[in-house]
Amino acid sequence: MSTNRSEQIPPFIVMEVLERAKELERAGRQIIHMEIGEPDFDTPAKIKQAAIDAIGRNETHYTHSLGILPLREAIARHYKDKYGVTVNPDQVIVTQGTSPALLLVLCALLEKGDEILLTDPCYACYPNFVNYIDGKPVMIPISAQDGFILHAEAAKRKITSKTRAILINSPSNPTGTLLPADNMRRLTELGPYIISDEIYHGLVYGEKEHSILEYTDRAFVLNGFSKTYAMTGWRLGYIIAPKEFVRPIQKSQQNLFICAGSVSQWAGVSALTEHHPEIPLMVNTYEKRRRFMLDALQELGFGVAVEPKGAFYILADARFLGENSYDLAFDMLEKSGVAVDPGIDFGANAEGFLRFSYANSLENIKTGIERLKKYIEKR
């Protein structure tokens, strides 16, 4: 018999619908997909080359469990030169892409019954996370008609003597949306550490985007390199914890992982000190996907109350087609072709609605939006 914990932890749906997905394109099926979250372009040139030359150098071994200098060096020297904090190279930890450093953290952080504050929705795979070691999840609801922003006075009526964290997540996953500074300020002040998931800085439409580490030290920040870089398959994040912390999970990632993939590493050095024309490309692409989507999905009744100003990703109202997000989701999938994410992938307080993901082409996203209309017009 597996153990509870295995038994228990839920799946991760849009994996179930990718999966469906290919079953039904193995099948001749040809699928729209706007469910998963992976940039549809490819890694930048100088990137690969770097790790190319990693290659011939012979770089293929162990690396230090926090990582190669080089690259905690350039991972300091980026949230200096874009957001003016000073981060000491010693408390960067990189690991194999932010859900191991999410782990780590929590591992740190937590004991049994220790609860961690997340909004609801939020990445589906957090509370999961927690869950998994014993920790608790508390849910915090935000909502549509309040932008989906979570406020610090909503986060204090949640604190409890067990409460270690707060985890937030701007620009946000499932809902594109960016906390804003003064909400991320009021929050530093409430007493528990915050964890601050940045894997979507760098996407960002006509905003600026904001650190933790730019209003307070008493936060652990997770980044990396697979959204802006178009690296999701080079499994590559870090963590930038408090000095006190660093050394715990140090000892963790010997432990469980032992270090971080070295040719990987040395192409996040590129990433970071090199200029990559190909970024700016992408970003313009996704803005145009975005605003493109945005008012096709609002025409074909969807109700889009929060325009996205991050990620590649939109949360929109489908309650007029029916309320129960999955069945409506596979429905659509094994109907029209068109792969989306059911809103309760992300908690209770998503119920009702579709994520869309715009990280495909804009020629598959304008087919995409023609075969839901029909499907629309039939349901």
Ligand code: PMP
Contents of the next structure:
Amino acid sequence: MSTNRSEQIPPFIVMEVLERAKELERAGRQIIHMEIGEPDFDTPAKIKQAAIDAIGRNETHYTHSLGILPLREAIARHYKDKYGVTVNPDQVIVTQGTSPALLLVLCALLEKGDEILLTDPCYACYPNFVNYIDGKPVMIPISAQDGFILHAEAAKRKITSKTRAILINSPSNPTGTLLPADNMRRLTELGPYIISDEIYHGLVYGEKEHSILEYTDRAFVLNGFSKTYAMTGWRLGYIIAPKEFVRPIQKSQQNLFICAGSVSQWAGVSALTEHHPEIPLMVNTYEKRRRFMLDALQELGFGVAVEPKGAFYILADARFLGENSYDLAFDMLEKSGVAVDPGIDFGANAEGFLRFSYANSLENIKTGIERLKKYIEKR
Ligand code: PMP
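Just the form predicted alone so far, so send over the form predicted in complex with this ligand.
Up next: the whole complex, starting with the chain shown before.
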């Protein structure tokens, strides 16, 4: 019998949908994937070349536990150039993706029973991470009618003597919402640390994203290369932490992970320091798909009260098809061969919603929409 901790962690339903979709594919069905939060693009050419060059130079050993200095310097410079904020490379800890970055930060912040404020809905894994290390996720409901925006007043009402941090994610998975600058600033005035998951920075359409470091130093930035640079498989992310947290996080990293992958880190240096013409093309392509999908979903009857402005997701109200999003998503997959995620994965407040990812070709999205049209007509 395994521990309560590993027995009780809920599955990441996105992965369960994906795994069922793959099973159907193995059985000969052709599935349209709108469930995966993964770029369908390949990693830009110069980034791949930088990794090949690193292997050629035998950069294949453990690195410093905090990451290679050129990457930590490039991350600091990136934050200076993009947001005008001063980050010392000493504050940067390179990790094997944003997921380990979140684990390390939560481990540095939470004693047993300490609270983290999260929005409902939020990225499905957040509350699971917090529970896993015996913290307490405290959910702040956010509503579709309001564009899934987190307001400082709503956060303030949930603060207790146990609240250690407020975890935000803008642009957001699953909502695509971009948190307005003023809301970010006001959250920083509440007292708890802000953990800002900036993994979807770079994937915004027509507006500008803000880093939490523009408003406060009492914050942890989580970021990674998976989404904007189409580097999911490279497993590369980072933390920017207040100085006093760097040493404890470093010691955790040494014990738990040793360091991030050496070759991936050199690829990361290229990602941040070289020009990659593929990236603006990807962003333009996502934007076209977003437009198409927004219109098409609404024509089919799905509700999108406020247009999402970033990431590659649309969280649409599907209650005209049923209240139970889990059953609906799996029924849709079996009957129409279109894979989408049930809102319930992202919180009770997203029950009745479905998350559609447009990290797929416009051609496939069009086929998916056609299939959904038939599915809805038959119900
Ligand atoms: N945060 C958010 C909001 C995400 O959507 C994801 C990936 N789905 C992650 C973190 C983890 O990304 P990675 O570990 O690939 O950097």
